[in-house]
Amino acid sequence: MDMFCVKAPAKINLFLRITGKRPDGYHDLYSLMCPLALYDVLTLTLGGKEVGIVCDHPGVPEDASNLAARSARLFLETMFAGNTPPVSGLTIHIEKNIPVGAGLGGGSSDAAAVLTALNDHFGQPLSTPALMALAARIGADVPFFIFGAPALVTGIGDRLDPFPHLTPWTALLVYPNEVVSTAWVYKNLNLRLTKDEKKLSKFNFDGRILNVDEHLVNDLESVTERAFPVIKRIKRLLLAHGAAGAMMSGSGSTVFGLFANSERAISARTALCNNQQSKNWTLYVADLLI
């Protein structure tokens, strides 16, 4: 019985902007996407008829709608329609690290993982455009984890261009162990009333360092602070300890502040660790992967 294992790593958005609203109902992007070290740990055992799916965490899905076990099954019915397939199930154990509901994919890193791993396994028959475009099919965000670099990323999150022009950042990431649906955010977001000072579809990214001050930037935070005050809060404790600059990832509810180095990210942890507000929170500093 064949096992092995993979990591799936988590991903901040350094600016979001929403530029519109297609007729099927998803929103067209414009963002800059970085992967974290920060990572889920999936190990996957292939036999048995079926996918299943094996996590310990309250949050995650282990029935169909899991998307890693989606991601598996559309593999293996796409690789092998109509042939009788060398296995036909098997069973993936996650190990959650990335926080659920927190704007950080971890649900969209986790079925990447599968679709690389499995692609791996059976001597990569798709290559990494045609694995982007089966990604595509379970979740906008998908085909970024499987581009695995950080990438200004347009449509629905199915066009990426790769941007290596970041400073390596580390993150303070924290998580108010409040679990927003993005659903939600994007059914509260009134296109006609997202005004930011920061017009970010006017800059031209090539060639330029990611600015801060300028840049940090996220179409869906105003909406999901109205919901989640703590957002705002959080913000401002990581700017006064220090942070180069703060926001919230993707739909929330995690918000991240990006510091020079680990050590005054480490630093800025156990301020904010010892601060009464943070009691119910959870902090991680990770890396960007750049």
The other form holds:
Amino acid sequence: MDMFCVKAPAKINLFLRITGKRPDGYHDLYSLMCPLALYDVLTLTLGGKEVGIVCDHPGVPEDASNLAARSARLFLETMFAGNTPPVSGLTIHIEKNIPVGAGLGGGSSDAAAVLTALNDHFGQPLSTPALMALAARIGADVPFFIFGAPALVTGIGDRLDPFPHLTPWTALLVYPNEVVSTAWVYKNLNLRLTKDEKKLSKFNFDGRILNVDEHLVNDLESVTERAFPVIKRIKRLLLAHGAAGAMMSGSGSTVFGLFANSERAISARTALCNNQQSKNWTLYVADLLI
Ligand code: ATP
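Let me have the form predicted in complex with adenosine-5'-triphosphate (ATP) next, following on from the form predicted alone.
First the chain shown before, then all remaining chains and molecules of the complex.
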């Protein structure tokens, strides 16, 4: 029986600007995304007739709606359409280390890891662009995880340009144990276009140099913050404990602080752990994968 393990990294958005809304309801964005050294671990075992998921995290569905299961089915259907596939089923065990509903893209990363692992297993029948096109059918963030490196992301999240200019940072992630629905955040985003266009024109990013004082801007932050004021408190604490910059990732609820090295991030983590407010929070120290 074939069995193999793959790692699925988390991501943060170093900035996330919403540039408009399409007639089909999707939003156009401009974002700098970076993978992080915080991983789910997936074990794929080929065999059986169905795609099954095993995961002991209560927030992760074990049915057909799991993004890893959807990816596996899509890959097998696409690759072996009309032919008898060499395998019709597999079991995917997910060791969930990335917090769920946290703006860290865990589900999307699991999906991308399954697509890449199956493509590799079958001798890479799909090129990277073809795999990214398949990934886009699962979700807007999935192509980024196939790409797997810092990228400037535009369109609805489907256009990616490599961003090789990041300097090394260590992130201290604070997950306040609040699950945020991305769909809810976008629904509550009030796009006053003229105001947003003005804001965007003030966003002096030259496409190369990320200035953490100026560019850590997330247009979804104020929406999530209204429902979860803890986000503002975490940002203040991260900055008070030496973060060069702090921001909510994606639609939240995780807030990250950027530190020059892991020693500084670890001592900030110790300080935050001693804080009374943090007893329900989960903290992670993870390097940006640049
Ligand atoms: P996004 O910003 O892409 O919505 P997120 O990081 O905020 O991502 P995820 O952890 O990816 O959120 O999970 C969002 C929802 O997706 C969960 O509430 C869960 O029900 C569902 N889901 C489906 N498959 C998975 C998976 N493999 N891992 C985690 N969640 C999954």
